[in-house]
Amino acid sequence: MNNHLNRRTFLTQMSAAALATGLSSIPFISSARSLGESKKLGIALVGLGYYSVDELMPALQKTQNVKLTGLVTGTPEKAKKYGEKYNIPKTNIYNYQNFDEIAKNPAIDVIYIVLPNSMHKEFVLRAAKAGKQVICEKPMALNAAECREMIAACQKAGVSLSIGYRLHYEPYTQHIMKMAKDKPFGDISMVHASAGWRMERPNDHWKAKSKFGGGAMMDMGPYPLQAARYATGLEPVAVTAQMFNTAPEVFEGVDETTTFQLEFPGNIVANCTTTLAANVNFLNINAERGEYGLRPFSGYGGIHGFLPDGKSFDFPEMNQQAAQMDEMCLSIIEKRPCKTPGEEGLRDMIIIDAIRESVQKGGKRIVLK
């Protein structure tokens, strides 16, 4: 939430936003509250990539119910930079060898996993033999099989598994969410969605390589994926995929665009596109009585919502990896199911395995089990 927006306007705010949809009702918000800093957990970052780096450690400044205790990081130079930028003891850093030792630090509570895909499973295996919390990046895993050991390590271990699904803890996605459900335009015929960006040095990213579980459908293709699932409320029947690779020699046994279909009940269809050669985010859902949608859908902010009869509805800024990471937190506290569960992941994983194998049989139909 913005810090010059005090609780009371921001509902006035997204009341009036409601308001203007011609809706009656206003989205769900985070339910996070501040629990006092002697009683906020503690979070280790995984890998201290771009995205831990540039996001998640600036959010965990504005955060309410957690706060960046631990790093671990393969990187000594890293290490001392941002352990030395956050105030975080030497004692709470650790690399990828000595990461086992955690399990004794009782100022870490939460492991979240920030690394590249290849690397998921195999820390969040060693997170929950330690005994901490964990969430996880998207995609969850390299496959489902993969997913399915994760889930149940988290739960032989007695710990909870979240996947890093920010759009469901903002008021946007949760909006769309609330429409799927309400229907205010009639019935949902077809959705269009595509998240994409133009990747300059791929000879340089992770991103681009096999042995990393790069390409686009694991980097971007998860959001298009999502979108169409809480777009509709419903779980996709069966799924028909493409994949280009304009480029081979530079993305090293991946794809650079992916394109699918997915079937779901009542005759709707959802068009999706997901790439590394281009700029795109949008998210159209097409109805009886018009089309509305949000362009882009998947920023980090700047996303803005549009209607039929070119209306649209926008709600304050906020900062997105705090609500999500403050909503996590606090499921935990409370004992209770956070709405991104690795269940949630594997749901995911199982679509791309199938677009997978679409692609492998020449864009054969499979059919979701």
Contents of the next structure:
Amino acid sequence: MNNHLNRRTFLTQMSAAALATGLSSIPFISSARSLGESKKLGIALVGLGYYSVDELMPALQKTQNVKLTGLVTGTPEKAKKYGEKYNIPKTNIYNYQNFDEIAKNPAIDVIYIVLPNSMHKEFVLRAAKAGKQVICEKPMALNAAECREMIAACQKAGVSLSIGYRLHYEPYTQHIMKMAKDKPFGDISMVHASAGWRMERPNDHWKAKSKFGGGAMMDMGPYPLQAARYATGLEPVAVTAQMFNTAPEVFEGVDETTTFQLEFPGNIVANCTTTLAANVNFLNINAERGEYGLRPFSGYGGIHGFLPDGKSFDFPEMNQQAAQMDEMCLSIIEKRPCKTPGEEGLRDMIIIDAIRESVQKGGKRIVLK
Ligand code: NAD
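Could you present the same protein in the form predicted together with nicotinamide-adenine-dinucleotide (NAD), rather than the form predicted alone shown above?
Next comes the full complex, this chain leading.
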């Protein structure tokens, strides 16, 4: 079983477990309005790996405001296979060398970067230069300096930059964000968040290599980091962190596991874990009148909400990626900022830089400016 199948199996198992509980649902109404077939934007996916092929391409068959019109890949076999499968004309298929010619293609409005993390900056800059709207996968880049360069390039080109934080577009996460504002159980005092999956070994995947921006913190770390931020509705003021690597022959110069603690205003502490050594996924929020949260919290489906006193909440299943791309494209069409712009990716990356600094300094407390 390869790594992606392993991750997919974990995510699918999470869905099945939640369905088996037979919990009642709260109706969810997607905020993404449909503008009709003629107004759909055309999108090109750059990098045809697991996330593009298994998640984004099927989601694009369900979107209302955007359709798949282009592919960018370095592998001719993939160009043929997915070009035929999704009816993409050869004139809309590019490789990494002739990618810049996409500027002249009116069928492609939006470019979605789904490449290894170390390649995000280069392709966001090239997409902006081509004058296309840009979506980039998480983590936005290798560090905050790269994120700032990407935001500046998109601003200069007059194009939008959105980050693929799909959970902002699904109802459980939105409910947790609302609870941070409404405080139904009193003030929040503590958050525990953990996200990880078990990478099979041995392997030579880029996600285990430093030069590609691999490691647990870069791969799954954004989930507990984001969760701590949206569950409190606050920005952290200080961070401490520890990194572990029990298999340096597999995880080359990167973390296999990272634990980090975030201090928020009001004496709120978040204790977070991310790992490529275990399948783990939960978000616990402790407030004055009990504990609530999501378990799991970051799967593609099967999320389940729990409340104090054994109560629970659920929403109907939906396609997160379709909702994300629909809402992003609607904001492009309506010329307004999306929920998860480049600045949101930058905010995470500033904290990830501080997490690295804390580890390098032996777990020192780093104050965030
Ligand atoms: P993947 O390895 O399956 O796909 C990466 C693609 O990039 C492959 O098609 C590969 O051929 C191509 N590529 C081009 N140049 C390469 C090079 N030099 N080395 C390696 N691959 C190269 O990875 P993935 O899981 O699809 O992840 C891609 C991006 O999507 C990452 O940034 C990842 O963090 C993100 N992602 C996001 C989610 C989410 O839920 N939002 C889920 C999975 C992945």
